[in-house]
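Shown here is one chain on its own, the form predicted together with the ligand, set out as structure tokens.
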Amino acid sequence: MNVKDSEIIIQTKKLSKSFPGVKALSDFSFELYQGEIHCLVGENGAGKSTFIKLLTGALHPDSGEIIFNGKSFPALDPHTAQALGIQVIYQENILVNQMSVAENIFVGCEKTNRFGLIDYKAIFGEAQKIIDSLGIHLAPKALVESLSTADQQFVKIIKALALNPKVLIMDEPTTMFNAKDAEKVLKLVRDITTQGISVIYISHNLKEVSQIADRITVLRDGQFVNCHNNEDKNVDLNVITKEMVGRPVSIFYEREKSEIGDVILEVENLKLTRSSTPINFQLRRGEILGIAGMVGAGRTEIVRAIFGADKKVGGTLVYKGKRVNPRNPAEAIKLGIGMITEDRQKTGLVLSMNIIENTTLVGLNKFGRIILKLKKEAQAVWNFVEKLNIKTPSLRKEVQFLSGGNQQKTVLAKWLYKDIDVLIFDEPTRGIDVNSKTEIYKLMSQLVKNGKSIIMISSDLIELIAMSDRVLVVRNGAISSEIQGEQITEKNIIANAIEVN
């Protein structure tokens, strides 16, 4: 589309905003056309998502305006921005369970019969026609609970469409998700701009950002950099990274390989399920291990098994040459395997506790058997922070403050920070941006070559082909196939994690 034709729906002009320490947003004006995909890039706490919170009304900004169809406010609440047409796809949305579909794209706006009761009827026909009209396969009294993580992602963007929005924001929808789902994001997004939905798009997958903007702005700090259009899809994302950063990257990473040693895990017939396929596999001295399969394929179902915090139903491990059975986390660490969870908010945080403490958890012991000593601890994780470029005001600032990609990191230094043989990554760098993730792939490289051993979860294709030495690709529960060296590709693992029927 040719966006200087249409009408600009939201304006802002030099907002800002501070947070105790940091300057989040400074002097950001910004223009979003109807019709348009305006994507949002740059680095972890360059402060996309608090422009986000600014436009829905969770934040209020310091100064500045928001101009929405011409009229200005100087702060947006969160009633005033829905009743204008905002509507946001958080990454951590509250779908409830054990509700259907229909029942949750409709809470809160339920449609109700004479006798002011809930009208099923009315809510499924409904559901089914918006499902329909965007082309998707999703049944609408199917329980949330039972979806998958990508299809609960299209609930959201249903739930939100479900109210007329006039203006789609979605941060970081699609690092949930594999090449596969993603590209059914994707495809949505643009179907709903042809109906003159705007869509404000944060991702930091440069690649799908340039296939699917047409106009891209660059945050550094809290400012803005640039802004690029994209009408042709083909902006040179060097010089968007260059611009991220403040000095060239490259969006591609070359991982040197390291010398392979000795085998020092061995996972014979694990089961997990009564019913379920046995589990062989084998990692050896600095080797990088890559899982590969769709999201729900039982991977990391597989890695929690291994570290003993799932039970499991029967199968060995050996480990440096002696058979074990850790029963629960605290036996697997102190073998020397440790593990990366996936949800850095359920499982990788304690949000209520400050960098300080949530890096050291693991490692605890290392600061002293009964007293801690403070200073130490401080200065141990400053080296960490300095390290992984942890963007922080504070080392005392609790976690949950920090942005996405921070709290990410913050869970990588937390194993890092303790001597371990084997480590588990579990979608290592999601939410991270290219400069960071280079600084982790950089990181995990380091480990391998000083003779540890890494097992890699990752739904992003490429981080997995350019890590791994070997991939194993897991459907259905089971490891369908082992692939090696070059026949490590794009096409081999989708061919083998996909189910055929």
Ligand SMILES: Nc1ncnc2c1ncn2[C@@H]1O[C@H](COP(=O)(O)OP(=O)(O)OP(=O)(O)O)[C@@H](O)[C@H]1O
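Other form of same protein, the form predicted alone, not the form predicted together with the ligand:
For this one, just the chain is written down, with no partner chains and no other molecules.
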């Protein structure tokens, strides 16, 4: 679309917001046209989330103004933002799994009959109307827990659309999807804008951004860098990445291979259910073993069983030559196995605790069981902060205030502090920017060079190809193939991950 032919619906002028020790947004000016898809890109900590919270009223700016349909506001509150028609869809799950699609769509704004009771017929009917208008296949009476990840994202979008928004803000809407499901979401976003709804779209997937954006605004260190017109969908991604990080950055990381040693971990006849196919594989010292497969194929379930987080019905582990059977994560950690989960905010970190407390969480006995030697503890943590380049004004900073990339590095610091030998990474770079990705890749490469071993689950095929020494492809809860060397290609991974009838 030619955005200049449309009216400006949101304009901000010199918005600024600071937190103690951090200038989150500085004199940021922005325009959003009616029916436009305007993408925001930038590293973690660039100011994107702060800007969105200012638009939705979750935060108030220190200075500047927000202009909505020509009316100026020094600040918005959540009620006013919603009344104006601003809706946001966050990447976190906000759905109730045990409720139906229609009930989730209208929760909090239920339709009632003349007796004040919920009118389920009206709810299901209205939900069906919205679903039909979008041309998607979704049953209003289906329970959310029975839906695929992509369909659950559709429910979140429909939930926002049911409130008749003028502006829809989408924060990493495809971050947990395979390519096929991600394209379904992108098509839905395009269809939404034909109804005159404007979309602010945040994503670290620059290829996706280049496909969908009408314009792309780049933020760096809380400041506006550039706005690119992308009507012809031919924006130069190398220019975008350079603007994001302030220097040229390769979009793809080339890993220097390390020397691979003896087997450190062997999985023998692991069974997740009584009817599942036995799983067998080996992990060697100095190796990055990639695990590929479609979302829902069973990749995470396999590593959670190894880590003792999920029960298994059969099989054993041979770790450093000894048969072991960790029944919970504490036993796995004691053996020397650690896991960085895909949802670092829920299971990898305690958000209300600071960097020191999170880093030493699994190794509190290192400096005394009863009385902690706090000075030595802080110095040890600071060494990891410097080594991993964790950007923070203080070790006492609560991790909830760190960017996604720095949160991920704090989780890694925790396991390095514990001196773990086998690390399981589940989606190690999901939701973090291109520069932080490169830093994580370098750290992983250094770990295996130092004799550590890594199991890495990833939905990013480029990441798997660049980082893995071998790739196990999982399909329907079983290993369908093992790919090595030059055979690790997108074509081979996809062919083995998809079931062909």
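Superpose the two forms; the largest set of C-alphas matching within 1.5 Å is the rigid core. Positions refer to the first chain, counted from 1. Just so it is clear, the model here is predicted, and its values are computed rather than measured.
- The Cα shift for S480 between the two forms, taken after rigid core superposition, is 2 angstroms or larger.
- In this overlay on the rigid core, F73 has a C-alpha that sits less than 2 Å away from its partner position between the two forms.
- Once both forms are fitted on their core, the CA shift for A213 between the two forms remains under 2 Å.
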